[in-house]
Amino acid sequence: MNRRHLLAATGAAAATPFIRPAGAQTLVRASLRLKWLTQAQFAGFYVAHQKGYYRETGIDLTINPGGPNLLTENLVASGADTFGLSGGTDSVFAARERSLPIVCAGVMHQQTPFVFVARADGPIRTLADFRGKTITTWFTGANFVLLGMLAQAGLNRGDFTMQPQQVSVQPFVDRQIDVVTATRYNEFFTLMSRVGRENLRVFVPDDHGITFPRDTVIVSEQTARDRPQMVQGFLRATIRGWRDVLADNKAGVDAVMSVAPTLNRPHQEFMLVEAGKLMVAGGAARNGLFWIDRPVIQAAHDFFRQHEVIKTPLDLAAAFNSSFLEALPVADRMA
């Protein structure tokens, strides 16, 4: 889709109002891939689900779990799934820059969600005394990010020993390397739990200038063009779940254990309060849950360019759509 379509299609968005469906039977079949397994970072969704606001806004609503052999870019590309919650930023930047037609609706985690950790006991109190260390991280991202903060450090490619991050952190929990990756909201609970938070030395992209929003929702091109309302219709019903959650984060731990009873509570409880954290940061404390803050984003692209991440420039324009946010009351976005 070019960008003069795109943009009718947003300005459709923007101007007409959704109505609530008069029936079920005026319910639209549409699904939601999650870009992992259910836990608490995705309550709002479940309890939106549970309490039928998507179906309030005319939509009978499937959530689809991911796992490690999933990509959302792909399955919302393809039409497999209707909605998609990615990776983050980079994913959105990696698809686009495949020719895969997915827009960007929403950013959920407004801060960057993972940090490098290393042992307060150890040599390492700053970044550049990463210099000879052996560190893991994964390599769908967070690896540039790391990469440029090192680089700020005056610390090149050569300097130390990066490899690729399994789903355990037992390594560093048996000192085998020097420095892991960790989500704000997941393994840094594991790694409290093995070796006490006041053992751990967190380095964080946003304290260094770097920050890449993460959890985009997405959908296709063709979803954004021809079901304005659908989607503007999703994100309502989403923000309400989140913000239901966030008033009670109980309710929300509730609802994803009611779907997952195995999962850990005190892990879930922890994880929900960190994700709420980066829900409403930067620019989503002054224009609401999901804002597409562009200067970030930008800002976001362009480190990837000056790291080669992305080979040519994109267009964020066509990329990032926020007519469907701004379509909904400031007032009713607010957390």
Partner chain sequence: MKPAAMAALRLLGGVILAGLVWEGAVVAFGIRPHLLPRLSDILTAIAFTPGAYWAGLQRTAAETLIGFAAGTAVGILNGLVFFRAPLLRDMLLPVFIVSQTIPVIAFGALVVMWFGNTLLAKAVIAFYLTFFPVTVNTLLGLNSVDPKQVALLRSFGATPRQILLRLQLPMALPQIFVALRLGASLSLVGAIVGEWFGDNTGIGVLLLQAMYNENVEALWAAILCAALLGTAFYALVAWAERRIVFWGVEQ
Second form
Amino acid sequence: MNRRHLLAATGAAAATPFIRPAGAQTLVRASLRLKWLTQAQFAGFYVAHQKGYYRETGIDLTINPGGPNLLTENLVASGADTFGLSGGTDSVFAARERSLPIVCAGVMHQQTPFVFVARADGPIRTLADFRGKTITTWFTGANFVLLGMLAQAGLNRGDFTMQPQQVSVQPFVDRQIDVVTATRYNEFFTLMSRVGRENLRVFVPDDHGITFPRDTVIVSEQTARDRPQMVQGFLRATIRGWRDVLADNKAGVDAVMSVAPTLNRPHQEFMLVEAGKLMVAGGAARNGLFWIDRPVIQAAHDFFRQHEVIKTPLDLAAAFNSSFLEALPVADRMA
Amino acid sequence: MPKPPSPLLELRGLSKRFGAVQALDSFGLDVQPGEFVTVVGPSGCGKSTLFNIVAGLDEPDDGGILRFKGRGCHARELLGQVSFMPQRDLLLPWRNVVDNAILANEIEGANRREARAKALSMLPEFGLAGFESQYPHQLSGGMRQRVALMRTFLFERELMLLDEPFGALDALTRSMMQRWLLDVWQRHRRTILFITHDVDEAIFLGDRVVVMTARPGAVKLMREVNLPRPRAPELLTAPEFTAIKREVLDAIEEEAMKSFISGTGAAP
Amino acid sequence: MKPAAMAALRLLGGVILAGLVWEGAVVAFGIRPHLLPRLSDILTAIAFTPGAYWAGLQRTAAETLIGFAAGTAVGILNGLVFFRAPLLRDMLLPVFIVSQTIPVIAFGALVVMWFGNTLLAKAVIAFYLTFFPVTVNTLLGLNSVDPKQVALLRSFGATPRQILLRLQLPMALPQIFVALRLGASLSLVGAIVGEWFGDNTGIGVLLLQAMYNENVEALWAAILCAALLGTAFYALVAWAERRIVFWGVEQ
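Mind sharing the form predicted in complex with the partner chain? What's above is the form predicted alone.
All chains and molecules follow, beginning with the one already shown.
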């Protein structure tokens, strides 16, 4: 090969990336960081990914599972991940108070996913019976739900013993503690299988006027400002995936188990049913999936202010941005 | 014996101080080509310091004279010029007998195949026939010592420095090794400077015995051993031998006493 | 029969015996499954989705091996440089020591920010746990070479390079292998911990999923895989040690 041919070949090689099939030209690489390990509670994202909904909106998406040592807000704020499914409204508050430049673009669970579980045959029948009892909970948000709920019954922090909850619910099963915290879709399944549903008494925060919407979709302020089209596209594809899942749970579980085959199928099926209930509850019934229910979020904010979890009032209009959702027709957002 | 005009090695007024310790003080010695000189002295008298200088590993203090092959030089110029065998065999455990024997040749850049062939041909002479592929940990102490000697002989230099090569061997093996060494030396005719603690060994092997003083090391006695060669074991009980031994022992005794007294602080 | 085949047969017999004792003990003493499930249930769990365990094993093995190889190479190089340049050693070794006091969990979170959920990120954590012991032991091994041995080679006219290659480095090998055996275990730990920072494949992912779903059989299945990989890798390093440092700790 002479020099001219070599140059021509090099030029052609360099040009190759630009000669792509039409339509794929605008594909943007992005990643979604989940708040937890791969599970059916995230089925909608996996279905949308596997069915190519993200590609159709121009996003080449990688789904990164979360885990016990990861904080989604940090990864999104630092730019390591484009989108994040963050812990909850309380996580958004905490991040905004720490001046992390993140914005919430949608809320997945309209109701509190936590419940507090006692023995049906035990001494706890009402909230007032929590007095003097030992309760384990997570100090990552669930503790405030508990405090808020018990405040309704006139109980304050010193009236009961609150301990950090470990990975396993076994201490409750072994009757070492009186009340255990459970997510409706995860620990509650384990409790049912080990103790039996009929032997459990469940206290639901939302029944006592405490609603903390959780599982928030977050992006960095920079993404929200510079690439609103991409955020809209992400939400459109995500909602499409979830609509499919809510219509066909089995396909949702299949999609998740193709990524994590060792999961327990009955548990995942149960989880998806429970997670689905949380998604379509409250404001979502009228305004569609991922709706940001401002009055509920305002109430949560005020509760945290009152308990001085948040030291200064936050600008909720800036922290929660509904414009991306509202750019999509309501009909497309309904479950 | 009439002295040839040019000694192989000349040391004059050689001194060496390590911090507060004067190891050598005005040491002087000439070694003629082909001569077998043995050095004895009390422990810590600076024998090893002397050897390190002649091997090129340590520089003497300024003021002394060091001449090799008639030419004045720094000690470091002697690195690679003399064939040095330390007290312990210091064989490399991952090399077999042949590869240990040719280590020095390999370092000076010799052709490895030729060096190996030469070593193989020398094995019987060193009592190692059939052991060429054995590793040091498979050999007895006497055999390891012979491998080390072979390494020293294969590194063909006019001057060989042997530092108590048989010190760690049992009496029987040692006397066999002494006779064997004389035999090999007589055939190869190298110049040998040989350190030992053993007075019998020094007289039996040497053309000349140098007795060193207690520290700081200097020459206490220089004794010609005008006994005929080849030497047989019976020589050890011959009156001529005993006479020399008496003389050497007296000198050593005197020095040993000095160092003992100064060591215990009994003398003023 | 060859001695090696006999040894393998004995090992197999031992493993089978241990399995039987396990199975029997769980049944005989009525041990509750969440404390210790029956071995047969664990093996059934593996047989149900063998692909997931096989893929996890391969992925974790790759991360471990890459991290270990890089840690070994850099560790030995560091040891050599520090040995030759004591000033550099005095400047950098304390920094290395401080770097090792960072808990691997905290380091893992950083690595995910830097490298994302890539195979490389896990290999970096495995590397981080491996290179330090190798550095220290290489330096230790080089420094422990008998000065008389060095003097002998010098007297033969050897250059510093010849002394390093023909004497010091081989002499340091037994000491280096001590670190490599340690590194074999640590690099696996590093790879598994690395997989705890959000990934889809690997033994660490299986461990985490099983643990947080309270799926005890899957947890033990993942533990068995980790043990299998760890044992195999350690045995490989030990085998290499016996072949390379065949003279043992003789000197």
